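We begin with a single chain expressed as C-alpha cells, specifically the form predicted alone.
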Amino acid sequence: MTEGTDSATDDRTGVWLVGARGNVATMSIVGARAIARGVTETTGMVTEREPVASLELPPIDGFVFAGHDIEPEPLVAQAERQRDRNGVPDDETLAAVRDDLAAIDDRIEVGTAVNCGAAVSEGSEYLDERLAVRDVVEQIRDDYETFRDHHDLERLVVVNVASTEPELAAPERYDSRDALERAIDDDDRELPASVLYAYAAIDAGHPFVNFTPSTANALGGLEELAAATGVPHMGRDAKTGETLVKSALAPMFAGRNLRVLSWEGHNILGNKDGLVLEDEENAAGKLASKGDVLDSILPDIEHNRVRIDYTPSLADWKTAWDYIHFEGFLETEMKMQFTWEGSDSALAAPLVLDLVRLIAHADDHGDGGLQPQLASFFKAPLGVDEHDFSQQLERLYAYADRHA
C-alpha cells in the first residue's frame, strides 16, 4: 500500500504542510501513515470520537502529503532524530512508514523565510530574498497547483505548522483585501512568510489552517478575501498542552465565584520551537495567545504571567508548572498547583489531522470564511471570543449534529 493510493478509498486529499520537515509536521505524517498501515490507533483524534466521528470526513489513508520548508534535512532523518531523542515514534512504527517518508520528502519544495526572524532562517535554504513579493506568492501558488494536478487530488488543504514568526507591526494596514493585494503588488517587504502562504492558498481556493501564533490568515484583508471567495480557513495557535488545561480549569474558578489572585505559568521545552521562542520577537505572539485565555475567562484576575524557556536536554518533551493563588469564602487564601508533561509533537499531530478533515468537510459543504466550530483547537481562535473549552466543544458538537 502506497501513500494515498490504498484500494480502500478513492477519496484523496492533498495535505500541504508549511514547515513540512519540522517536528509537528513529521509526527503528523508519521501518524497518518501509521494509521493507514494499521500499526497505530487513532487515540488523540477528536474526529474519531462521537459525535464528530459521525460526519462524512475524508479518510486518513487518502491523505497525500507535500509541503514547503527551508530545512534541508530529510524527513526520515527528522523522524529518526525524534525517535532517538524522544522515543516517539518507536522503532516498529518508523520502520513501517520509512518508505512513505522518503517518497513524501521528494515533494517538499524550498520555501520562503521572509520576516521569519533570524532564529528561524539562519543557516537554512530558502527562496531568493531578492524576488518580488508578488513573485514569491506566484511561486508558492504554482507549487500548490503543480502538486494537486500531478496527483489528481480531490482537494488540497494547506496547514501552517512552521516555526513562530515575530509579530507583524501595524497589521491594521492590511485590514482590507484591496490594501493587502496592493501591498503585495507594491512589494511590501514587511509582509511575513505566513501571510504569503495563506494568501496564495486562499486566493487559489484552498482551505487554510494556521496551527501557529504567526500572523498568516489573521489579517482583515485575508478574512475579506476568504469570505468573498467562500474558502474556509481558521487559526490561530493550536491548543495542545498547558493552555488546554487552563481553558478547562479556569471556568471552574469562575463558576464557583472563586477569586483568582495570581496565576503563574512556567513552560520549558527543548525542541526547535523552544529554541525559536528564545528570541523575544518570535515569542511575543505565543506569550500573548497563552495569556489571553485567562484574561478572557477570569477578567478580574490580578496577576497573570506566562514564561517559556528553552531547555535543550528535554528535546520534544515539554513541562509546564502552574501555580494558582486564589481566594474563597471568608477571604480564605488557597492555592492549587499542577504539572503538565507531554511530548509536544505527539500532542499536536492528531490535531493537525483532525483539522485537515474538518476544514475539508466545511469546504465540501460550502461553508466558507472563518470556521467558529473549530475554536476548541486554538488558543486564539479567529472570530471567537469564547475561551471556555467546554463551550468551544459545544460549537463543534452542534456542527456535527447539524451535518451528521
Contents of the next structure:
Number of protein chains: 4
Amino acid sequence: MTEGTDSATDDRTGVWLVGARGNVATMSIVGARAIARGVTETTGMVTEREPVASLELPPIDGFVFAGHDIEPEPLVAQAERQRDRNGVPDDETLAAVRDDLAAIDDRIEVGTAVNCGAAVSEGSEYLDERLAVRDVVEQIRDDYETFRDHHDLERLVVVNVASTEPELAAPERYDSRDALERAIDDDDRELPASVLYAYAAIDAGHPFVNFTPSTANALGGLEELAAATGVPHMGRDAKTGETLVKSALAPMFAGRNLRVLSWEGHNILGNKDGLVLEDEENAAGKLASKGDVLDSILPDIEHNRVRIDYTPSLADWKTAWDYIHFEGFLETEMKMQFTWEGSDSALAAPLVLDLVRLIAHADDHGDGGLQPQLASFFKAPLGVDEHDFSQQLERLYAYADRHA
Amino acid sequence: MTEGTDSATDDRTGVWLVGARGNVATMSIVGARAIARGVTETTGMVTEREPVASLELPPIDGFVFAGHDIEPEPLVAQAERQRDRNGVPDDETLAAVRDDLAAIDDRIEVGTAVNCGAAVSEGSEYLDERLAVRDVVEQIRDDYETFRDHHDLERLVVVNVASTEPELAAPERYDSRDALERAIDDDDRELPASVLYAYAAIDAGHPFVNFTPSTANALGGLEELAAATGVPHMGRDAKTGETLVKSALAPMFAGRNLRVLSWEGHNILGNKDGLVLEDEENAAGKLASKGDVLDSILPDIEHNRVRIDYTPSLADWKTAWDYIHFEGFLETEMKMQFTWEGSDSALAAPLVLDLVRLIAHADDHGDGGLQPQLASFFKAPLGVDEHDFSQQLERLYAYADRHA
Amino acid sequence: MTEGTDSATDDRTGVWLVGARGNVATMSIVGARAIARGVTETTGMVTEREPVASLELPPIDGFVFAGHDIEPEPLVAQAERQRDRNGVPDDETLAAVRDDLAAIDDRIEVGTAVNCGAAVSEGSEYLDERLAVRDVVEQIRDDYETFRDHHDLERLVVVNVASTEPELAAPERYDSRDALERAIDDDDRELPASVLYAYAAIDAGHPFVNFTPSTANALGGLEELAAATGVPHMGRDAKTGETLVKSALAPMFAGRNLRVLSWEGHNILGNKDGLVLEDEENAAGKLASKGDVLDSILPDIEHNRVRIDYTPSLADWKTAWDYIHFEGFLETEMKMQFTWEGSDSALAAPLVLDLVRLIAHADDHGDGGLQPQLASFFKAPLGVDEHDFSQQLERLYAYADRHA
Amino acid sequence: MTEGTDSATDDRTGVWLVGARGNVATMSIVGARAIARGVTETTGMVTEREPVASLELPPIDGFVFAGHDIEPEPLVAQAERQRDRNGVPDDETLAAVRDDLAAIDDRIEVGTAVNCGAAVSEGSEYLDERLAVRDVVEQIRDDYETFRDHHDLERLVVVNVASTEPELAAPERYDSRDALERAIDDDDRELPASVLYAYAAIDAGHPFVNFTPSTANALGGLEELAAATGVPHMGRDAKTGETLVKSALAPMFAGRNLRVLSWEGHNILGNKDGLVLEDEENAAGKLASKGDVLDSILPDIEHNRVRIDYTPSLADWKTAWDYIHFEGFLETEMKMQFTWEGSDSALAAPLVLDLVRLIAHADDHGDGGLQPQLASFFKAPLGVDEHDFSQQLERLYAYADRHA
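If the one shown is the form predicted alone, what is the structure of the form predicted in complex with another copy of the chain?
So here's everything in the complex, that chain up top.
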C-alpha cells in the first residue's frame, strides 16, 4: 500500500504542497499516511464528521503528495524533529510512515522565495535567483504537470502552507487579470512567491488553497482568472487556534449585547512560524487577519490588540492568553480570560486534508471561483464577511446537505 | 414618572417576581427603573439589539413590579447591600431609583417556601406554615389578581427568581393536569413552592417564566394545563455565566471534530445562591442542568464535572475556572482553560427584563405553551434539545424575523 | 554497572521503598538508575545544587533499591504505563534502565495494607490477612535485614511512598513508646500499615522518611522511640506542587501586609493518588496538611479551601487552579490566580532521592530524632511550625553550611 | 486635626512628592489622611506589621504633604477621577479627606520636566522652559526649604513618584560628584529632571527615595555626594505587582533546582503610566529593571521577556499574565501560569508611606548613603544584588531587630 503507487484506491488525488517540508506540511503528510495505514484515527478532521462526512469525497489513502520547498532537510528529518521537540508524531506513528515520507521527499522540488523576506529565504537556494518571473511561473507549472502525468492522478490540488511573507504593498495594482499577467511578463520583481504559485495553479486549472496569511490568490487579477476559467480556489490564513476560539466566543458577547471594552490577545510560540513572525515585516499580514475577526463580530469593540511572540522552548506549542474586559447591565465591568495550548501543526494538518477533499469536491461538481462554504477554515475568508464560526459552519453544512 | 402610577407610557406590564427581594429581582428592578429614568443604558439586554429590537415589545418604563418573598428586609436595603458588597448598582443609580424601590417594596407579599429546603426557609415566616396547599395556591392567585386590578395593567407576567429548591423526587407523578390538581386538592405536602407559583399563574392565564433550576413549570401536568389554556411559559435555569460560555465554546470543539477528554468546571460565588447551593440537596438540580449542556453538545465527552462552592468574600461575583483537556489529530493532547468573573445578578437582570418582554409578546400574539424561541436564555430549555448557543439564538432571530 | 552488584562506587545505600511499585517509587528508581547510567541530568534534585551539593552525601549510583508493595504488576510494566500515559520517562531512558528495573523488581516483597482503606487494598493480597500485628512487624523487619545482609550495604533508609491511608482516629492513644508497643503486642488492628513500617524501621535503627500524608512516624510513641535510639526520621507529606507554590507565595502576601480574604485551591489529577483521594476517607489527611500551610503563614486568612478531584485523562499530570482574593490599601480588593501543571511523580521522585541522601547524612553524623532541616520537603513537617518555603530552605542551607 | 496645622502629633514629617498630582501620589496622600482621620485601616503597609512595627517611626498623622508637578489639575479632581475609574478611593473616604487634599494642593509647585520625554511633558508648562539647569536646581531647593520653614517640620523626605523618564544614555559620565556638579554648572541639558530633584534633595540634606525607574539618585555622582554628606537615599522602581510575584516565585524554582526554560510576562494597564510606557523610549528603563529580577535569581534562565501594553479600559488596574515553562526531573517539561489583577496605585501608595517612615528612621539614626535594608521595596535596589523577596525582607527584619 505504498502511497502513490499501489494505493488501496484508484481515486488518486495529487496534493501539491508549497512549503512541503514545513511543520504543517510534514504533519499533514504524516497524518494522511498514518490514516491510510490504519495507525491513527481521524480526530480533528471536519470531513470525517456528519454532515460533511456524507459527501462523496476523495479518499485520504488516495492522496499522493509532492510539493515545493527551499528547505533542503528531508521530510523524515523534519518529522523526527517534530517528534523530539513536540512529542507529535509519536515513535510508533513515525515508524509506520517513515518509508512513505522518504518516497514523498523525492518528489519535492526547489521552489521560489521571491519577496518572502530575509527571515524565510536567508541561506537557502531558490528558483528566482536565476530565472525571470515568467520563467519561474513556467517552471512551477511544469513541476505540477510532470507530477500529475507521472502519477496517474484524477486531480491535482495545490495548497500553500509556506511561511508567511511580508505584506504586499498596493495589491490593487494587480486587480485585473491583464495587469497581473502584464506584470509577470514584465518581470515585475515585487510579485511575491505565493502569487506565482497561485497563478501557476489556477492558470493550469488546478484548485488552489492558500492556508497562510500571504497574498497568493487574494488578488483581483487571480479572482478574475479563476472565475473566468472555473477553477475553485479559497483562502486566507487557516483558523487553527486563538482566532478560532475568538470566532466562537465573540458572537456570545455580541448575542448577549455585552460591550467588549478591551480584548487583548497574546500568542507565544516556538516554531519556525514564530521565528518568521518575530520579523515585524512578516507579522503585519498575520496580525491584520487575526484582528479583523473581532472587529467584524464586535463592531463597537473599543480596544483590540493581538501580539505574537517567539518563545523558543515552546517549539510547535502555540499558547495564547486572551483577556476580555467587558461591560454589562448597569455599567458593570466584568472579565473573561482564556489560555489555549495547542500543537499548531496538529491543529492545522487535518484542515489541510479537509480542504483538499472539499475543494476537490467543488471542482468535481463544477463549482469554480471562490468557495464561501469553506469560510470556517479561514481567519480571512476570501469573499466572505461572516466571521462567526458557527455561522460559517452552517454554510458548510448547507453545502453538504445540498450535495448529499 | 413614578413607576406604576404616572409612567410615561400607557402600555403597562405587571411583572410579578417570585423571590422579589433576592439579588436577581433587586437588580432587575433597579435596572428597569434606572432605564426608565434615563440614568443607565440597556447594555446586556438582548431585546435592545437587532434583530430582536425590531419587535413591538412592551416598553421597560411601563413595567410595574410586585412579587412574593419570605425575606422581610426591604428592597432598598437589599440594593444598598449589593452596592456595598459588589459595587453594583453605583451610588448615583441607586439614588435615582430609591423612591421607586420603596414604592415597589410595599407591593411585595409574603409567599410560600414549602419544600425549599432549610437553607432557604430557615428563620422566615411563610404561607404554608398555616395554610393547606390549595389555600396557598388561592392566596397566591389572589395576590396576582389584586395587583393586576389595582394597577390597570395590560398584562401580568410571573417570573420565578427565588432561590433554588431541592430537586423534586419522582416528578412524573405529576405528569398530567389531573394528577397535579388532585395532589393540590389532597394537600400533597411534597409539591414545592415553585410549582404552586407556576400553577397559580398558568391557571389564571398569566405567562410564566422559571428563571431558576427549581421544578416550577417543568411538570407534565403544567405543560398540559398551559397547552390547554394557551398560556405561554418557559424555563428552566437562566444561562448567565459559565454555562453560557460552555454553550458557545463546546460547539467549536464539536465542529472541528476535536475529542474532549475532560471538561472540569469549578464555580465559586459568595451570594445567597452560593450559600443555598452549599446545601447538597439544593445543588443537585443546578448541577444537573449545568452538566447536561456539555453532554448534549459533546456526546462523546469522557469526563464532565461541575462544582459550585461558596466563597463568601466574592459576594455576587461568580468566578469560574474551566479546564478542557482535548485530543486532536494524531492523538495530540491539548488544553484550553478559561476563567470567567461575572457579577451574577448583573448578568441575570437584563435577561429577566428580556424574558418578560418576549413572553408578553408571545402572549399578545396568541402563542401559548412552551416557547422554544427562548431556548438561548436557559441552561435546560424546556422542550428544546438544542444547547448550542448560536443555534438557539438563530431560533430567536427567526422568531423576530417572522414577527417583524 | 548493574545496580546493587557492580556499582561504580563502594558506598552502597539501601533504599527500601514502601509502595515500591507505585508512581513515585517507579519514577524515583528510573531516575536514580538513569543518573547512574548517565542518560539524564539531576534537574529537580536539591542535593545537586549549592550549598547542599557541598555536603558529603551518599552517591546516587550507590543506591540499591528494594521494597514492599501489595501491587503485583512489575516495575517495568509500571514504568511503561507511565511512559504511555504521561510521556515520562521517554523511550530512551526506559530502555537504558529496563534491566535494572527487572532486577530491582525481584527484591520487592508483599507488604501489609492494614487500615489503608478499600480504595487501596481491594483485590490485592497482603501480609495482615494471615498474620498478627506483631508478626507483620517481624516479617517487615526480617525483610529489611535480609536485604541489608544480602547486598553489603553501608546503610538502609526506609521511605514510605505508598498510597494515602485514611486518617487514624485518636492517634494520641499511641503517644508513648510503651502504649505503642503494647498495642502491637495486643494485636491492635487499628494500627495502620504506615505505622508498622515506621516502627519496624526505627526499632531496627534504620532512618525513616514518610513521604505521604499517612500517619507513619507521626506518633508520639515513635518519636519517643527514635529519640531514645538516636534514629533520624522525618515527614510528613512531600511538598511537590500546589502546596509548594502556596508556601512560596503566601509569605509574599504576609510580608506586604495584604489581607487574604479567600484562597481557593482546586486540584485535579488522574493517577492512582487521585483515585484513592476520591475516597473521602483517604482524602481527609491530605486536605488537612495542604490547608495548614496557609493557616500557618496567613493566620488572619478568612477562607481557605482545597479540593482534590480525580480527572482520569490527566494521568499523572496534576493540575491546580488557585484563586486568591485579597485586600490591600484603602480596602481595595484585588486578585491573583495561578494554574500549575506538573507531572506529580517527576516532581516527587528527585525529592525521594534527596531525602534518602540527607537523612543518611544525618545518620552518618549521629543526628537522631526529627530532622527540622528537612522541613522544606514537607507539607506538614514534623516538629516544625515554619511553613514559609524560603525560611525552611534557610534551615537546610544553614545545616549544609554547618557540615560543609 | 487638619493635616499640617493642628495634627494630633508634634512629630511632623514633611513629605515632598515629585509628581504630586499623579496616581501614586494622590493615593498616598488620600491614604495617609484617611488613616489620620481614622476612616481606613493600614492594610498593605509593611511598617504596620511586626517586626517592623516595633520601630519608633514617624507617625502617619504627622505627615505634611507638598510637592512638584507639571500637571495643573488639582488633587481633588485627580482623586475623583481615580474613584470614578477604579472605584478606589470610595466615596466615603474621599469625602473624609477632601478638605485635606485641597489644602495640600495649594502647596504643589510647578516643577521641571527636562528630558522626561514628549509623552510626559507635552502640553504642560515647566521650569526648564525658562531657566538654566543650575537655576532649576536652585528653584527646587528653594521650594523644599520654603516648605520646611513654613510648616515647622522635624524632617523633610523627598520621594520621586513622577512618570517614568526615557533612559539616560551614558550615565557613567556623571559618575563622580565633581562631574555631576560641573554638568549642572555647564547647563548640561541632557540631565533628566529626576536627577535634578535628587541632587537638590541630597545636597540640601534631605533623605531621598526614587520610587520610579527613572535615573534620579542612581548616578555615581549622587552616591558620592550622599555618602559624603551622610544623607540616606534609596531606589529604584518600586516592586508592586508582577515583579513582586516574580521575586517571590522565582526562588522556588531555583530552590528546587528546576530549570526555567521560558518566563513570559505580559502586563496590561490603562493609567498614565501605561500611556507613558507605550512610548518605547520611556519603556526601556522599566523593562530593564523588571527583567533583571529573573536573570539574577535564575542565572540559567533561557528566555525571559516582559511586555507592557496600554489597555485604556483597565484604568489603574494592572493585569499581568505570566507563563513559566520549566523542566524538572527526567527532562519533564511543566508549566505554571499566573494572572495578577492589582490596582497599581493602591499597591504603591502604602509603600510610599512605608519608605518615608523608614528612610526618616535611618536619617534619625545617622545612617547615611544607600539603605540596603529597603531592598524589598524595589525592582532594582541600589547597591543590592539580592532579588529574592524573602531574603530582602530578612534584611529589613534584621534592621528592625537591631533597632528595636
